[in-house]
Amino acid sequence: MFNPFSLENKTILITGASSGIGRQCAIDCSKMGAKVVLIARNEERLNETRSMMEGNGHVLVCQDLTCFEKIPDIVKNIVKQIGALDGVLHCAGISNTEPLKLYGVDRLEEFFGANVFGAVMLTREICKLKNINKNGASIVFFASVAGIVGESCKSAYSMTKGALISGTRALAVEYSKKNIRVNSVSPGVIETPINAKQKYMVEPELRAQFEAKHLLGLGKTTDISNACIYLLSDASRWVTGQNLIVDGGYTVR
């Protein structure tokens, strides 16, 4: 049966695969036939993700990608073990709700390190000729609607996501000659562990306000994994440099 969204015979690397959207993407990519490399800091939770996946040949890498100097060896070992990559989902990242007055340089560096620098340095290494499928590949950065619209006390997070959206366009141009597509996904508020303790999720009044801003309600992790499968698959072969907003109508108004 013809299925342009199939990931059969594709090898996909997913960061932040130990929980939330990253975990769901790993599970769903495996269901679509992909062989998956899962990267995260917590080995126990990585194994939990692996137990939920279908198929064989998946690889687990327990590593903090903010240890930038280790990235070349990480990629080298992955490619040696599993072969060249067909796609990458940069799901790893951090989020918080804090007023700017509480931020110092160290805190900003923490946000940019986790949300931007790790993803960019990993992309730089992966996009070297020997590490990528000779027919090309798909790189997907995880941005956010916070990189497009303003929300109080989300400045550091928003800055990192805006950087990824801008970087996506430039990298799409730079890597097009290698047939590497580069896109980003911008989710609205998704019910995940990363934001479960945020005020806007915990406090009933604030949660109701956020739910009301999303015309279709808050999102599920599968809403984002489905969008990622599209961007990784041959169905999106003519799509690059785009920021795919998946937000239940949040940015419509």
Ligand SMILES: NC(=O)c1ccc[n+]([C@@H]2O[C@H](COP(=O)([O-])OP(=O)(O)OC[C@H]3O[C@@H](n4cnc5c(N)ncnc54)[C@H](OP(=O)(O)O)[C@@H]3O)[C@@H](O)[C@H]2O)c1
Second form
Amino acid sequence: MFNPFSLENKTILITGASSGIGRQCAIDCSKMGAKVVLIARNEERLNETRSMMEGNGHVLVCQDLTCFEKIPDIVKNIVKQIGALDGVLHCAGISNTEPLKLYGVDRLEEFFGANVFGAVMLTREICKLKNINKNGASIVFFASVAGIVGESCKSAYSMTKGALISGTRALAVEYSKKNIRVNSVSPGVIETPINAKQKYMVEPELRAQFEAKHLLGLGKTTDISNACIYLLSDASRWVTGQNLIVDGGYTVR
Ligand SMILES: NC(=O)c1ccc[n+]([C@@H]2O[C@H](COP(=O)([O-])OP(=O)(O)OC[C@H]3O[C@@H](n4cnc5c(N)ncnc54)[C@H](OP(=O)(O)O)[C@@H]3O)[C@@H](O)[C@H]2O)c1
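Write the structure block of the form predicted together with this ligand for the protein whose form predicted on its own appears above.
Everything in the complex follows now, all chains and molecules, and the chain you saw is the first one.
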């Protein structure tokens, strides 16, 4: 059957695979035929994700990606175990809703460490020639509509996501020589553990306001995994340096 979105014979690394969007991406990439490397800190939840996937040969790596010095060895072991990579989804991330007055440098470093530095250091290591498929690879960073549109008390999170959107463009140019495509995806609001306790999800009035900003309602994790499958597949072979906004219309007005 004609299927330009197939991930058969591809090996995809997914960070943040223990929860929410990363978990959904792991499940759906396995259904599209990929072998998947799942990374996150919580082993029990990684195993839960594994139990929901199809196929064999997937690899679980229990790791805090802010331990930057461990990243070269992690990548080396992964490639030794499963072979060169065809794609990466950098889903791992943290969020908050706090005014800037509550931030110190430590907290900003925590946000940039988890949302930007971990993904960038992992990319740097993976994009060494021995670690990627000789035909090239597709790297996808997880940005957000918060990297494009302002919302009160989201400054630290927004700054990290804006950094990923602009870094994507620069890295797309830098890595094009190696046939590595680099894109980002910017979801609107999807109900997952990252926002389950945020006021805009739990207080009915605020939630209604937020939902109304998404012209098509809030999204589902599958809305994002489908976009990621496109960016990982050969269907997007001519797409690089882009930020794919998947937000039910949140940013159109
Ligand atoms: N949900 C939304 O509305 C939304 C909207 C826009 C963008 N996004 C972005 O989409 C991505 C996924 O979010 P989500 O909604 O799926 O959130 P989630 O359910 O909270 O998942 C976040 C994942 O990141 C992992 N993680 C966090 N810090 C880590 C670290 N230091 N090392 C390794 N793994 C780490 C967590 O795993 P462990 O705790 O097991 O380590 C978890 O698997 C994030 O980058 C988020 O900013 C989400």
